[in-house]
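Okay, so here's just one chain, in structure tokens, the form predicted on its own.
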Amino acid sequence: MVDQQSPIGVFDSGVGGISTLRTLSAMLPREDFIFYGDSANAPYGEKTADRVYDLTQHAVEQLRSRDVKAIVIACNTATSAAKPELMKRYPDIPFLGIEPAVKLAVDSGKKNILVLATPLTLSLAKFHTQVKRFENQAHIYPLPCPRLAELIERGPAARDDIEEYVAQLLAPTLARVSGEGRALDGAVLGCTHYPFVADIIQRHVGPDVELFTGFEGLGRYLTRQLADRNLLRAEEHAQNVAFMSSKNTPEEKALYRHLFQYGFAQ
């Protein structure tokens, strides 16, 4: 039986979602949350839809055994292959997607924008269409990054390897566009492993582009997606955060904890 008492459900295809879900807990401290990560099949951004959308349906029902009253899908790839079926076929319950905070970007009056995502969420339509709808207003420059998911999937020991990797991948669009005469000032993070190693990114990119998540837009709508539904708890009590992983091993259950308290320190 759900009611305000119940948990939020929050999924991603491995531990990228612990990044979303480190944001959504401090801004609804009273709510208590269950992540669930599919580990065992990450990442996603290099199988097909059809492949996501039927773990991502999995997952759901892992989550809805456990009585959520809401689902935070704290992945892009998923978001854009899966969301709207999962609507269709659970109208009971109200799904929340994350996807590449292109929009937000180009309302803070960035021009030339590095979209860092997997190869999917960038083929995908749904991206083609949120490019074509700011084509006159900024440059926006999509990078796909497979492996890079993969690499954070492996923990705050990756680090070098994920250093060198970032390196070798903006290096060329970096010079693309200094050969177009412009400079980057934005950067969406439009994968929910990224914000993990946002420093690695941030270093590359120079510290004048500024790094978009969208995970507090994403926390307020969420807020006011339960308070139309009475489903916000309204008394304070101690907050509880609970993980479950396709890769049911202590050692992932260890990781989603440590991301979790720490990010990505080692």
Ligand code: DGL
Given for the second form:
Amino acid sequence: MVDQQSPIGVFDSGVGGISTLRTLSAMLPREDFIFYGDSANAPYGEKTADRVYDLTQHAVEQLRSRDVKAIVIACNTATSAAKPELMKRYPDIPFLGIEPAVKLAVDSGKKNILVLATPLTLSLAKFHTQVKRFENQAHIYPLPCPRLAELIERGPAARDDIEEYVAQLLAPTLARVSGEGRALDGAVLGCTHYPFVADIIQRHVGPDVELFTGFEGLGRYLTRQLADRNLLRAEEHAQNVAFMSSKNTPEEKALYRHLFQYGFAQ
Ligand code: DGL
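Now that you have shown the form predicted on its own, what about the form predicted together with the ligand?
What follows is the whole complex; the chain from before opens it.
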């Protein structure tokens, strides 16, 4: 039985959704949250869309068994590959997803926008539709980042490897943009893992490039969805945030809690 006191479920392929959870839990301080990370199967971004659907559906079942009142798919890859089908399959529960915040960057007036995301997110129809919608307003440079989510799954200890990876990954695209006589002014972090290493990405794209995630918009939308169903928790109470991981080890749970509290700080 779901009511105002029920928690909100948040799901990602792994640790990435904890970056989204940090924003959502701060924006909705009266709400309880249950986070489920499928770290045993991460990364999703290099799998097929069908496989990502199956894994996401399994995670949704885990969250539903905890009587959550809404499910946030805090994973761009799983949103693109699975959300419409899941909404059809489970019409009784609100599903929210996340997509690369290209609209937010364009609406902020950015003209040369880098979009960092997983190979699967950038290959699916949802992203192509987004690009078509905005291509007359801005130059959009999609950059698939294979391995980046996987490195971030290793936690803050992988910082040096991530620094090296990001430098190598970005160099050809940065050279291409300046070769076209342009300067990037926006970068969309189109995978929820990437905000954990926003400082590294910022260093490599340069200080004049604004980074976008779209998490605040998601928090506002979640608030509206719950309010419309009379499911927003009315009274003040100490927030409870619980963590579940398919990699069910004490080390993994400790990593989740660390990332939630401190981000990628060591
Ligand atoms: N965090 C996920 C996203 O937002 C995917 C990372 C992965 O598992 O490849 O796309």
